[in-house]
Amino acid sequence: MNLTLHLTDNCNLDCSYCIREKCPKDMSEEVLLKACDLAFAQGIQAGLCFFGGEPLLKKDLIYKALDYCEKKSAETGIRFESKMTTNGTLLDEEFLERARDAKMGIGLSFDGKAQDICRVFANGSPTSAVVEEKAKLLLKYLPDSVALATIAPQAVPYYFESIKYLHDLGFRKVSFVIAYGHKVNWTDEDLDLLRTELEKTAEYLKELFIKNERFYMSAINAKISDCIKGKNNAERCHLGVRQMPVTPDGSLYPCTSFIGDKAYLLGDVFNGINNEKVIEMAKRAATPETCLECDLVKRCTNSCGCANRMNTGDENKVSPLQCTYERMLIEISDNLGEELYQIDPVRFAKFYS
C-alpha cells in the first residue's frame, strides 16, 4: 500500500499560502518503522512518499526508511518504491546520489519567476535563488524531477513567464495548481488575468508541440490526455486513501485536510488500518449532488473530497472558484488538443493517448 509519512510538521519557510501550522513535532524511529512495516502488510506493491512540513529537516529518517525497505524488498519480493515532496532548499549532492540509487521520484515546490511572491525563508528573505541553483542540481541527477507550482492570486502576473522560465530550466514535467484555503483570496479580476496567463500557456504548449518537445504541463496536458481515453475524474480516489497520510504520531487519515479530525481516524501504524472505516468511506458518493447535472461533472475535480473540505469545510460541495478555474481549464484544454489534432493528428495520438 501507498503511505504519505508526514515525517515533521516543521519546515524552514514560510510560504503566504500554506494552510499548515508549523510546529516541531516530529516522526520517531519506531513510528517510521512500524509505517513501514504496515505498506508492505497490503498488495504486491509498497510505496511511502516524504512529507512535511520540511521533509529534508529529517534526512536520517529517510536514510532509515530507505535501508529498511529496500531491505524487506529484498526479503519479500514486493516492489518498493519512494518519492518526496520538498521545497528544495536542503538538497545537497549525497541526498541525491542516495535517492537517485533509490530511484526516487521528487517534486520540487518551485513557483518559478513568482517563488520570492509567496515562498520565502522563516526570517522573510527571499529564496529564488537558493532553489533555483538547487533545482539545477536535482535535475542533475534525477531529470525526471517534477516542479510543482502553487499559484496564488499575487502570483497570477508571473503564470506564464513561470511555465517558460522552469521549461529552460530543464524540467519536462510541471505541475500548476492554484491556491486554495483562507489565505487567499481571490477576486473576478484575478480569475480574468488568470485566463488570459493559460491561454498564453497554451499557445506556448502549441509551440513546443509544433517543435516536436515533449514539455507535460498537468494542468492542461491532463485535461486533453483524460478526454482521449475517457477518463472519468470522479473514478479517482475520493478520500485519499490510496495514499493515506500517516502523521509524526503515527495516526491514519484519508487525507492531508483531514488530518486532527477524529472523525476521519482510520487508525495508527501501532494497531493497523480500520477497514471497516475505510469501505465506509468508499462507499461514500464522490460526486457532490450539485455537479450531478453540470455537462462537465466527469471533467473535472469535483470528486476531490480533501479540496472540497479545504475549500469549503465540506467534502460534498464544490468551491465557486474551484468551479469557475475547472471550466476555464477545460475550454482552455479542449481549444488546445483541438488545434494540435488538426496540426498533426498521429503525433497528437502519440503524445496524448
Second form
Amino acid sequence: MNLTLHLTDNCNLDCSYCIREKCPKDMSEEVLLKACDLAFAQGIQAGLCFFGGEPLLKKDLIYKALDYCEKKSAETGIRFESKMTTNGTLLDEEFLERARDAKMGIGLSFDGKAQDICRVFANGSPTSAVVEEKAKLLLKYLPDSVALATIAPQAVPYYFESIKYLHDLGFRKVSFVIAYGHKVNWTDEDLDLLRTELEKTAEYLKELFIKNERFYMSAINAKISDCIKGKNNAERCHLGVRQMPVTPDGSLYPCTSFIGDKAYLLGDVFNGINNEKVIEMAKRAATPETCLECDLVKRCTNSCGCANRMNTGDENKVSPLQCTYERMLIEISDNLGEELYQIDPVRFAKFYS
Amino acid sequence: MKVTPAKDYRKPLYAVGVAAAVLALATTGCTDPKPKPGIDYAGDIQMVSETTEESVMELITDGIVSSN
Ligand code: SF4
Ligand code: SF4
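Having gone through the form predicted on its own, I am curious about the other one (the form predicted in complex with the partner chain); can you provide its structure?
All chains and molecules follow, beginning with the one already shown.
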C-alpha cells in the first residue's frame, strides 16, 4: 500500500499558506520501521512518500527507510517505490546520490517567480536564490523531478511567468495548484486574473507543441488526457484508500487535512488499519448535492473530501472557489485540446493519451 | 463566485477522435491496458503520478497545501 510519512512536524520555512502547526515532533525509528512493514503488508506494491514538515530535516530516517525497504523488496519480491515532497533548501549531493540509486521521485515545492511572496525562511528572509541553486542541483541528478507550485491569490500575477521560468530552469514537469484553506482569501478579481494567466499558459503550451517539445503542466495536461481516457481519478474521494498519511506518532488518517481529528483516526502502525472505519468513511463520501445535475460532474474535483473540508468545513460540500476554478480550467484545457488536435492529431494523441 | 452547475456541455471533439484511435491501438495490443498503481507526491490538492515513462501523469487529489 501507499503511505505518506510525516517524518517530522518541524520545518525550516514559514510559508504563509501553510496550515500545519509547526512543532518539534519527529517520527521515531520504531514508528518508521513499523510504517515500512505496513506498506509491505497490503497490496501488490509498497510506496512511501517522505513528507513533513520538511522531510530533509530527518535525512537519517529517510536513509534507514530506504535501506530497510530495499532489503524487504528483495526478500519478498514486492515492488518498492519512493517519492519525496521537499522545500529543497537542504538538498545536497550526498542525499541526491542516494535518492538516484533508490530511483526516488522528488517533488520540489517551488513557486517560481512568486517564491518569495509566500515561501520564506523561519526568520522571514527570502528563499528564492537558495531554492533556484538547489533546483539546478536536483535536475543534474534527477532530471525528471517535478516542480510543485502552490498559487495563493498574491501569486496569481506571476502564474504564467513562473511556469516559463521553471521550464527555462530545466523542469519538464510542473504541477500548479491553487492554495486552499483558511489562510487564503480569493476574490472574483483574483480569479479573473487567474483566467488570463491560464490562457497565456495554454498559448505557451501550444507554442511548445508546435515545436514538438514535450512539457507537462499538470493542471491543463491532466484535464485533457483524463477527458481522452474517459477517467477522472478525482471523481471519487479516495479517503483513506489511496495514500494514507502516517503522523510522527504512527497514527493513520484518511488524508492530510484530517490529521489530529480523532473522529477520523483509522488506526496506527502498531495495531494496523481499522478496516471497518475505512469502509464506513468510504460509504459516507458522496457527490456534493450541488453537483449532481452538473454536466462536468465527472471531470471535476468536487468530491475531494480534503479540499471540501478545508474550504467549506464539510467533506461533501464543494466551495464556490473550487467550482469556479474547475469550470475555468476545463474550458481552457478543452479549447487548447481542440486547437492542438486540429494542428496535428497524431502528435496530439502521442502527447496526451 | 458561486457553485454553478454547467449545462449543455458536449464532449470535446479531440477526446472523441483520440479515444477512438487509442481504442484501435489497444485492440492491436500496442498500449499498456493496466497502468500500475503508483505513489503520489504529498502536499498538493492536485498531484501527479507517473505510471510509465511515456505516461501522461494522472490528475489525482491527495494531500493538501501544507508544510512543503
Ligand atoms: S463544476 Fe461546479 S457544479 Fe459542476 S461538478 Fe464541479 S463543483 Fe460541481
Ligand atoms: S480527501 Fe481529496 S485528497 Fe484526500 S483522498 Fe480524498 S480525494 Fe484525495
